[in-house]
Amino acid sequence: MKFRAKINDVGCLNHFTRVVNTITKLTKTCVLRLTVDNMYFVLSGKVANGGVSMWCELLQVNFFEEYQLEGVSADANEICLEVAPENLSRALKTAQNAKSVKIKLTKKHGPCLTLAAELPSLSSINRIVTHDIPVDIIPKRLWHDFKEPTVPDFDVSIYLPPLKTMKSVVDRMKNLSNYLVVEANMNGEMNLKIETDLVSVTTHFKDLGNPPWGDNASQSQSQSRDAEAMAHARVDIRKLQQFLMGQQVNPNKSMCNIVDKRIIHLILLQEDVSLQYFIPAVA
């Protein structure tokens, strides 16, 4: 197995850093899946057991000037690594003004992602700062847990309100309850609700719009619903707040699919990056 990549453009480096910082806010450990065309950050939580899951996809050609990969075998040309994104984020902080950054799979005391940043210097001698980030190589027999999740058969799909606005609402509601009800309909309406024995608070959003998903099962399922009918899911407010706090991707589109009483599926789309986040409902 071999992996080597290089970033020369400061804009690409800053963009990649923002993506890694976002992942760092969402999870302490995740799987970095490397393929010929893409780089993925994957958190494969068992939603049925109350865990969140995440799928973040980067098109490598939009970030790296050089990108070379030799996977496990010819018929399985990819590499899966378990990594602590915070370690990668720390290494990238030291490379903010770097002329170039190289990332390479190496073997030191154990497998590592070695990040070498060439920093500007007043002299003719280049300064290279190197970080060795420990990783665990995931064997091929476990890869089935890290494939792209299928879009669930949702009851309602809706565009999200501005994420900063949504974050400020959720931050205030967190002081009132540990749980939040997210509900929406196919008429572009979304409500965020807190209901306890002492207080009931609802924030209403209107005219958000509903994404066109094409002719698939979920679309026909949502179209057969009364447009005014609300689908809802009660979720752990901390998990939603964590998602909103970590967002540094600056998406062009942000959406939410709701499977009634089961799950909310949050999607952020940007030209180079897509991020999916699944939060299970609680009773």
Contents of the next structure:
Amino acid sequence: MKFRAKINDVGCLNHFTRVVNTITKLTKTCVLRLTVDNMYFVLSGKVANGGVSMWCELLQVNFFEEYQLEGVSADANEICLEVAPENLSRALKTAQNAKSVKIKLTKKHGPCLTLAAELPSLSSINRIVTHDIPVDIIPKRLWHDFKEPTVPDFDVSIYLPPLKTMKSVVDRMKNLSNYLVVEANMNGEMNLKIETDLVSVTTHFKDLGNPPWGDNASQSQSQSRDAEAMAHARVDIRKLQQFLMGQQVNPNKSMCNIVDKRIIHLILLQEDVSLQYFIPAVA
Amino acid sequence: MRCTIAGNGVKVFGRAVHALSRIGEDIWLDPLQKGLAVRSVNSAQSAYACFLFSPLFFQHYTANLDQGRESKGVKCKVSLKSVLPIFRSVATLERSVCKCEISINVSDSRVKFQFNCRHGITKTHNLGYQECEALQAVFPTHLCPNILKAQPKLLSDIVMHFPTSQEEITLSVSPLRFKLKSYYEEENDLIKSMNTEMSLHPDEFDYFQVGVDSDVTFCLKELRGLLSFAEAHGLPVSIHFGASGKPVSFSVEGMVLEAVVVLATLASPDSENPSQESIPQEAPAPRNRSEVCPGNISIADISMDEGPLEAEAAGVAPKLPAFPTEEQVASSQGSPVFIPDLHMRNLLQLHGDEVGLSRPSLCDVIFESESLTSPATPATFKFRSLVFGAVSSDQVNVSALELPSLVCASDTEDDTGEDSGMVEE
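Hand over the structure of the form predicted in complex with the partner chain; the form predicted on its own is what we had up.
Next comes the full complex, and the chain you just saw is listed first.
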């Protein structure tokens, strides 16, 4: 197994850092899948996470100037590692002004992802800072847990309102209740509701627009659906807040698919990064 | 003791208190003729810091008010828990305080910090103190084979790469390379934690002298206070150290103040000097002659590259020690002998009478073994404060020393050097 990658451009480095920072805010530990074309940060929906799962996909070529990968075997040309994104985030933070950053898979006291940054210095010779991030190699037999999630058979798909607005609404609602209902319809309307014994608060968003999914089975299903009918899911408010808190990248497109009473599927798209986040509904 | 600090100085003093708070729980106030020494030491006695404010730093400075008494001010110890909140917000101090008066009231046993603030507000804090013996570390930086000097920004930039939770780091030098890396005592931590390493070229330093290739491991947390202080005032930092096991000192020198932090370092398990590994016994402390060290350390002042330090010949014949030493300092003239374990043992000296200076300008701590000069008169004992570059002189003789039991290495129990071979060659 071999992995070496290099970032020479400061813009790419900053972009990569922002993505990693977002992942750091979402989870303490995740799986890093490295393939020839992409880099994925995956969190599989286990009970420990409260059923939340995450899939973040980066197009490698848009970040790295050099990228070499030799996977586990010829027919499984990828590497799967378990890593704490916070370590990666910290390492990248110190490399902010770096002339170049090299990431490679090494073996120190155990398998590590070594990040070596060349920093500008006062002398002719650059400073080098190296961070060894301990990782765990995930054996091939467990890879099925970390496959790309399929888009669920959603009832409603809607574009999200500006994330900042959503975040301030959710932040305030968090003080009142532990659970929040996300509901939306195919008419571009979305509501965020909380209901307690004493008070219920609803924030209404309209004219959001619904993304066209094209030749999709769900589309035909939702076509027969009444445009005004709301699909809703009641979720743990902290999970939604965590998702909104971490957003550092301004997505080109952000949308939400709701499977009535089952799950909400949040999708953030940028030209070279996509982030999907699944929050299961609670009763 | 009474002194007054003008507006600008208050924040400097405040920053010094912050830096000292990183080290220990108490600060020792020691009003000397040459200035006010504010010191702290950590509970394991593996870290010591001293800020010396010369009389020029103050608007007024009087070391002792009662001329009739001993010719020195009262020495006292105040808990940092009481002092730190007073200087908590340096920004507020800067904005609102015009003047600060510090005085020690012996009859009440109180140290008074009185702030004259804007708008006619006066804030007075009366803190109880414990009278105590002065705390002073004795560290012959001139005997250190390795001396580095760097701009504070450089050191801050380097240290920035290590997380604030990082306890210990290892500094490795050779004439061509400077390297800092994180150090983990526990095998477990080593495997699970992120390991950071930073290397620089010696060109980045203002001065880089490496007499002995060495790796010293010390506590980073305790140093950060001084580094922030140095950066805030733009003062270059000098680093003196030797081989592993010997202390490392970080010092800054300004126009009206000096500061130093001395940290113990972990002893390397494969040191050639077996005696280094032994836990030092508490040295006996006879009242009229102090046994500074059973071995022999002779004095040689080696003038440093910069600074107004004069080389002073000790004029004492050295005697080779009975047991092997770690190294001979290359640049020494009178073949001074540097005995690591004894050095650590003698790092901190608590003594009853004030230790003054016998020369106007200092190099560093120098101490003489009584076995070198047959009549061990007090005059032959020259104790100097750890902080070098003193402004004024004192002609007080040392009459007694008391050596506390000291922790040889950093504050871990494994000072017999079981640090899992992490120290590099």
